[in-house]
Each structure stands twice: as structure tokens, then as C-alpha cells.
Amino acid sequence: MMTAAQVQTGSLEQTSIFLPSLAEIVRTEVLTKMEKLFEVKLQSGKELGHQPGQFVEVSLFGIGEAPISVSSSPTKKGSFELAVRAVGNVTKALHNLDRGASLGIRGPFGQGFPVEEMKGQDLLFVAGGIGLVPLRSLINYVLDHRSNFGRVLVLFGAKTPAEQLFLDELAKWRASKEMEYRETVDRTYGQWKLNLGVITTLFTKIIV
């Protein structure tokens, strides 16, 4: 693996997405007890150039590397967002970083969603828990190109209200006239006025 010093000094010329680019964390946000959002920009000033549904390899020099889905739409310019669950050495160390910290980014990798084939179609998104992370990239891409698509429905389920991700964004989706949004939780220990049950219970709420 290339070191931070080699990236900074240019002793290894980057000619491939298989070599890490130096990047900086410009914003962090705690989403839940387990998940944290990182807004990242490449220090080269270039765009990541990803498609909805792709991922990057995130390097923490001296610790290791982990694949992380890009959760922001490519229509967001200047930076991109990674929602990270703290489950291993790299992701736990990443959670300890804050604004201004450096990391390595390789990619984007993977097959993105077939957005061209989706144009003109009605779209139904179904996400449970952290499964919303990669879908969020596509959902926001669709909303930013709203006239290219038909009816848009989003169903989101979480185990409990405390495990819901992107709370501010969910509030906007509830109020949006550009999409239809339904949500549910498996169980709740407090006041919950919306659907209670696994995500498949929302299927009967869809009006065809």
C-alpha cells in the first residue's frame, strides 16, 4: 500500500483508480450510535466521478483499508459523502477522525445502478437499516433529475426509531411533493405514530 508521504510528495505517480488519492474530511455528523457521516473532498480538487451505487476503498495509513459505499449523489459537486458503521479496525478508527483529517481514497469501484434504463419508469425503493446508504445516492440523483422519471416511492424500515439514518433528510422526504415516502420500525420503546412492523408491512400501504 502507498504511504501518505508518497502520495503527498508524488514519489509514486497516480495513473490508476487502483492507487489511493489523498483526501480530507471536511465535515462529520453522528447519525446513530453505530453510524457516522463523513463529507470528504479529494485534495487534488477533482470530482470523485462515481455513479449511484458505487463504492470506494478508504485507507487509513498505518491501519488498513475498507470498502465503503458512496451515499451522496454524483450531482453533489466538490465533495462526496460516506456513511460508515463502526464494525472493524478501520471503520472504528475512522469514527475517531474529525474535520481536517486525511485519508486515502481508491475508486470508484463496482457496477452502478442502471440509471439510463430507469428513465421514464416508475421507481420503488425498498431499504432496511443501513441498506439506505447506497440507495440514498440513487434516490437523490433521481430527485435532482425528477423530470426524467415517473412515480417515485421510497419505503424505509429500521429496527427502532433510534436506528434511523439521515433524520433531517427523512423529514424532507416526508414533506416532499416530488416523491411518496413511507417508513416503519420493527419495535419502539417510546412514542411512535407511524407504521409498526417489518418493512414488508408497508407494501399494503402502496396505492396503485
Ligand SMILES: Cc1cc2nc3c(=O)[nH]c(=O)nc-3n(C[C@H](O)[C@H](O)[C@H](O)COP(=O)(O)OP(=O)(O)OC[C@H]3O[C@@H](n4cnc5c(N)ncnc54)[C@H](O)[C@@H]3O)c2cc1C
The other form holds:
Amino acid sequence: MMTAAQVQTGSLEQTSIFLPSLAEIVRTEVLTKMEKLFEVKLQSGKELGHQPGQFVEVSLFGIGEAPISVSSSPTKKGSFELAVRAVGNVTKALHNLDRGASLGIRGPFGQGFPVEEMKGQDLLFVAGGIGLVPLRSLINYVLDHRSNFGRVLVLFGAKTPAEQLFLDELAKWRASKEMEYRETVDRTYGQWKLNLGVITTLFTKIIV
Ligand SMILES: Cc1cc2nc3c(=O)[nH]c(=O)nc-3n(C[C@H](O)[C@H](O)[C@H](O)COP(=O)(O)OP(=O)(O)OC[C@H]3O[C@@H](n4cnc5c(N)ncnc54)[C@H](O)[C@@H]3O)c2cc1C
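Starting from the form predicted alone, produce the coordinates for the form predicted in complex with the named molecule.
Full assembly next; the chain just shown is listed first.
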């Protein structure tokens, strides 16, 4: 544990977990009315070096800091992705930023998922709403190391079709032969030909 004095006088190496690294937004994409994707690159040119399931602290200068999961797989090199729901001070200010804007990144933090223990196993992912954000990192990691894992089944539930995240990726997962993908929405106001009901209604439809 670092003391206050060390924080003030220590070398940058020693204090690095407290100091945000400068980073740049290189791409944004509106995912839904509430969620926006940010592709971020560290100004140092280094990789973030995260494990699936880890998060970073995102800081906006003069506004504050918020923990956000890394949504891209570590197999994606050169940049990483954050998917952020606008709820309060930091996240709403982040939504106003676009390509070229600067932010601070601390981390990665957290244990991450036990990827090594999953090797050779069948995997069932159950994601509801924004819960897909951290799982997406692991799902794409697994797909990029497909031969290391057994059967891969992903269940995704959203409140309505308009709240589904990562539409392009979901389309690929639907068509994929590498995984089994099932989805549901709690309710719909328009055309929806797939499962209707909360995510647990998919459990009885899995073929084991
Ligand atoms: C490990 C971890 C990973 C996470 N990953 C993600 C992620 O990938 N994506 C994501 O979108 N979120 C993620 N979150 C949640 C995210 O960190 C929070 O949404 C974020 O910290 C909110 O910060 P903020 O400054 O925008 O909101 P704040 O301003 O702190 O507001 C937070 C909440 O309080 C309410 N509020 C604010 N001001 C007031 C007030 N004056 N009176 C009453 N209520 C008020 C807001 O409406 C909001 O609901 C994660 C959280 C953790 C702990």
C-alpha cells in the first residue's frame, strides 16, 4: 500500500496505479439511446494488457472518474473498447465526447474471469442487458481461441429489441457455426420473431 508521501514524491513507476494514463478516443458508435461505444487508444502506444472481465477507471478531467468494464477481447490489439450507459456526471459527459477527445485511464483492475480453468470445458454464457458488456470480452476471447473450449452457448436477453447492444456482432453470432446463440426480449412493440420473455425462459429451450 502506498503512503500519501509516496504518492506525492514517489517515482511515476511507484505511483502508477493512482495516476491516469492519457488516452484518446479513436472511434465512437451509438449502440442504443442510452449506451455508446468508445474505442480507446493509450497515448503511450502500449497495450492495455487486460484480461476478459477486468475494468478500467475512466477519468474526465475536471468532472470525475467511473469504473467501466473493458468490452473488447485482449486478442484485439492496438486499442480497446468501452460501452457506457449514460446515467450520471461522468458517463453523461463521456457521451458528449467523440473521436479525438482525451481521457484518463487507470487500470486494468479486478480479477477477470478464470479463463485458464475454463479451458476444455463447455461454456454457457447468460447475459442480461448491459451485462453483456464485460461478457463480450470473454465471448470474443473464447471465439478467438475456439479450439481450447468445448461447446459454447450464449444466451442474451434485453428488455426490448431497441435495447439490444452490439447489433452487428449479434448478427454474426446468430449466423456463427462456432457457437450456439439464443436471444430473447421481455417485451416488444414491433416485429419480433424470436423468443419473448425474460432470459430464464430460454433455459428450457436449450438442448443438452
Ligand atoms: C466494476 C464495474 C464495472 C462497470 N462497468 C460498466 C460498464 O462497462 N458500462 C457502464 O455503463 N457502466 C459500468 N459500471 C457502472 C458505472 O461505473 C456507473 O454507471 C458510473 O460510475 C456512474 O458514474 P457517473 O459519474 O456517470 O454517475 P453519478 O453522477 O455518480 O450518478 C450515479 C447514479 O446516481 C444518480 N444521481 C446522480 N446525481 C444524483 C442526484 N443529485 N440525486 C439523485 N440521484 C443522483 C444518477 O442518476 C445515477 O443513477 C461499472 C461499475 C463497476 C463497479
